[in-house]
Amino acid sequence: MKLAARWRDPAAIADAAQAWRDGRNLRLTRVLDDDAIATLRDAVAALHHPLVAATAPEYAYQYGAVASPPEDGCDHVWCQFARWWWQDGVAFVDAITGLRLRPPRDRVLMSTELRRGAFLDPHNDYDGARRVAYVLGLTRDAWAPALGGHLEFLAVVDGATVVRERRAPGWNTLDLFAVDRDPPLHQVPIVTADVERRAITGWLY
């Protein structure tokens, strides 16, 4: 695995750092090299997503869902990748936030599977230990806002939960978010079409 060329030039890295201290939460494109996020998403969508799910009234989510840590000597895509991200990426987000971050301890890595009927209710991701979320995008195709899906940020005006802000489901896109203070409320409605979003996501600490 290895980052597109663009994300290897320091300028690019600089430009997403003061983006970063303007708002600790960003969209990045283009992130991975072109092979690497075809070779990763064809691998990732051919992995069986158990259904997870949870319900009211604690925070309520359906989706399908596969986790586990990379195995040594293991040479599938999944832990290849999975290898590459909690060294080389995480220098990645370091760099961009400034931050020392680390993998989870188990070193799990998840991808979740978002088809009709999958949905995750507002919650913001804070555990006091969570520090930078992030959802690498493998979803090719594109649809509205309407039809679920999204990853929404909100925020209360006058009493009301209204969008902030709409982000789509992403090709080889790298959304970061800042959860250890100030989390974002943030939600994705549910997926009332044929559609499919996949995204490896968690969080750096």
Contents of the next structure:
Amino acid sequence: MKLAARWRDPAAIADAAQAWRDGRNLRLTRVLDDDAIATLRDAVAALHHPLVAATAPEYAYQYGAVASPPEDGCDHVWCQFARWWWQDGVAFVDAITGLRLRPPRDRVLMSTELRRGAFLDPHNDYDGARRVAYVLGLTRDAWAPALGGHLEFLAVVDGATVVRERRAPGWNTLDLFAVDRDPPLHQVPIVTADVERRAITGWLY
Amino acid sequence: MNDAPADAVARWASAGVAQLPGVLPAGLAAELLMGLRRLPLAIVEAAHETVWAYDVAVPPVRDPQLFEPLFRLVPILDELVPQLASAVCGRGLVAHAPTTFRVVAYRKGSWTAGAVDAPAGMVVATIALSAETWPDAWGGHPAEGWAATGALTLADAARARAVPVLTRHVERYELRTLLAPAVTP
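Structure of the form predicted together with the partner chain (previous: the form predicted alone):
Next comes the full complex, this chain leading.
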């Protein structure tokens, strides 16, 4: 696993760091090397993502997920990526955010697959320990927002919830947003068509 | 064999689906819903649908500790429903797994499309439990329309009976059982 060559340029890191300082919420593009992202996507897509779901009145969600830590001696792309992400990936995010972040204690990596019926209701990820949320986009296809599956940042204006920013499922994108203070309310509207939103998602601490 | 309403027979012949109202006695749907909606339903994903479900097996010997309406339901599912279905479909049908049924709930994210994964000749019998309705645009109910509480819907397992994705936090309960071709000696 390796980053795309563009990130060897300190100016690219500096630009991203400035964007982070401006809003503590950004999308990076062309993150990994082309071969690396394709290999990761294909390996992840080959895994069965059983549904996880919760329903109202709790925070409601429904999506397919695979979650496990990298195993010692494991040569699977999943393990290769997880080892890389929890070390070099976190260092990359540190460089952009200026934070000293760490992986979750259990080093569990999660892949999510949102297919027909999947959704995440509005939430803000805050739990007192998480500092930065990340979403590494592994979705090649594009579709209209009306079909769901886009990441939406929300605001409450005059008592009504409105979409402040919408990000389509991405290919080789990395969404980063701070969730430690003023965590942004966000959602993924329900997917109503036969499309697949894939991503590696989680939080850094 | 019961007499089947002519419109149900015609609908079955043309579309592989038919509806018979009032199969449950008055009030039984409400009683069942009171108990069954408290079951720990789990999300179930198959090629043709994603729903919340719980499989119920009613003991063959009446257990006074169990929810009593179940024992009024079983004869309906195992005897009356196959009789009605046989009349509508024009061939003998029997309960595929007597004294069992599936409680199905459509909640936000649930949908059905395409044929049920069942052997040829099977019929899916569904009894509507919920009385609540909501705008059609929210999905979560069959494209051909709402079934009244206590109504029986028969559907050819090999044909699609689509339920668009339910997009809001409402829920609809139904009971399902499979009917198999009767074996004739």
